[in-house]
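The form predicted on its own is given below as one chain in structure tokens.
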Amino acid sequence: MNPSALRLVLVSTPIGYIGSGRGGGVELTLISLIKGLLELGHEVIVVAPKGSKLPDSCSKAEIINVSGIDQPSWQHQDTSSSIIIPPSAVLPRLWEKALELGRTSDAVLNFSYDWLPIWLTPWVEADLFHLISMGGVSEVMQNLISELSRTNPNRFAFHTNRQASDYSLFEKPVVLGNGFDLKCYQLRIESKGNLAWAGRVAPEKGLEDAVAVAAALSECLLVWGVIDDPEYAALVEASAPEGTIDWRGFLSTEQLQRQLGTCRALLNTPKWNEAYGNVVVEAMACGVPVVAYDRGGPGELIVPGVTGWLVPPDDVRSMIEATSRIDEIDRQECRNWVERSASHDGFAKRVVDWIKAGLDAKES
């Protein structure tokens, strides 16, 4: 038994069960971290909405399923919206269980972008830590995180500096990046194939711009992801010549990487400040270079001329020009960057160091 091992409670997003795809990048981040923590010898308990399952690689972690109504995502609300907790909501029930477990655990790590767990931080016995998964899409959340960062600065961490800049913090932010189990991604050196786009199909992800690029180059765009907004998806499809989009749906990591790896380039077109950009790194892990808007997290992940190209936000013409130059990128360099910067074991070590530093600060 590792004497420095921690007993950690990880609380998943309340907007959907693990495996539904509704949690977006949070699901992938959570699974990657669980793998890394288990390999480091830590004890992991996961509290998640009913229906959640962990992959076989996480079998040593305990998972507790909690019933209740899904929480509405801030991604679909205005920045000035009020807090909403539905009747019979899963959110408070997740935290009832998490706080119970927290009494006999070293720390509770929150993955949800929600007001309730953050507000609880100074008022409960358990030591709560929050890995913030989104940029500043809610004024209520921005104000609360700013307020608590004055008295509890060690309890918040972010994926990128650009994400953290959305919040008025009283100390330098803790930036942890992200991590992926690279055994799950096969490097493909060949550079021929379709253009790719992956993400939730919703207006803030900017799929219409990627479709415009593909149409201008007379290419087919492979699209993966949950269709959050069917009306929007129909409008995007109608905006381009028939056959421009090949809808591939939401796939498991194993299926996604197998298909994505055959592509010539990934187009990343967010209309908002992405916290990180999981699909950007997943593509590079397969050797697929990325052309992205220089906005949010992806602007910190892509090395121009080495792993892809960054273009001015919302500039479709520049994206067309950059995509035409994608063959200049060495696909091996894409994989090399991910191995250096975004492995799941490296991510887990950074998370553990952050939590231990926060616990030490409390004791001092």
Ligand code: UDP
Second form
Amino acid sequence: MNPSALRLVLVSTPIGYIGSGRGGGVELTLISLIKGLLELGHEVIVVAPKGSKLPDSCSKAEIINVSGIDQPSWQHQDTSSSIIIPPSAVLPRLWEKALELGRTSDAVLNFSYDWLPIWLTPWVEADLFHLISMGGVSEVMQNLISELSRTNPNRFAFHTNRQASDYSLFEKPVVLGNGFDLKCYQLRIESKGNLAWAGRVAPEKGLEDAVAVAAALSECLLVWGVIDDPEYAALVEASAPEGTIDWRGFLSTEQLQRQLGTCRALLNTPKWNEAYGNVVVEAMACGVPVVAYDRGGPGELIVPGVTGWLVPPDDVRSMIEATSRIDEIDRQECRNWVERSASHDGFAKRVVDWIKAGLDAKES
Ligand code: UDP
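Mind sharing the form predicted in complex with the ligand? What's above is the form predicted on its own.
Next comes the full complex, and the chain you just saw is listed first.
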């Protein structure tokens, strides 16, 4: 075993089991990272809600399933809401297990956007690190992260600078981007296909704007993802002529990339400060250029004129115009950007460097 190898405990999101899709981009981020860490020779133990499964590529990781009630997600609450921990919640149970394992591990890496694990940071023996997966959707979380960034600055990392800008941090943020296993995505150079949209179907994702673009261009929009909010989905459906949306459901990465790769462009329409935007990079990995609102993570992921177009947030007219110029984008360049900037191995190295620097800072 590599002498500098770490024994790491990774704690998944309590919003849903891995594979449910309810955890959004965190599920894929976690899987990519596990794979990258294993390839680097680190030991990985995953603590996750019952029902979670890892792909074969992660078979060397140990997985511990914990039962309990799912945590309600912060993005569907008011920013001023109090902390909710339901009776028999999975969240504290995940952390009982993680803290126990943490005593005999080098570090515990938290993937959940929750008050409890972050609050624990200065008070427990285990070394806790938090990869923050959302922008500032809750005051209580923003305040806690901002406060602890004074006393424990090395313990927080973010996906993009725009995400991190939602928090009043004491020091310059650690920004790690994200990582994708390129072998899972096939580059498709030729495409005259449909327009695409992927993500959780929920108001913060702004599907209605992508549907409006497709309707204005008399095109069909292929839509993939978990329907988080069925009432919202029905409203979006009713907002456009029949047949504008082709609902494709929530697919595995393998099936998603196969269908997505046939598309001409992905439309990305966040209404919130998207922390990163996994689907943007997954589309580019297949060679699919992206037209996105210049808001949150996607604004840092798309190189205008090279991998797609950025348009002013909420400006449907500009998105229509940019979408009609998508043929100017070279699909190979989209894939090249992902290979250079968002591979799973590069991401795993950045995460390990961050954790090692945090552990070193504690020693000194
Ligand atoms: N996704 C999927 N199958 C689908 C549609 C989406 O696995 O049919 C995944 C996609 O791979 C991505 C996640 O859903 O990892 C959405 O993540 P994103 O970062 O775009 O948004 P979030 O849901 O985290 O806000």
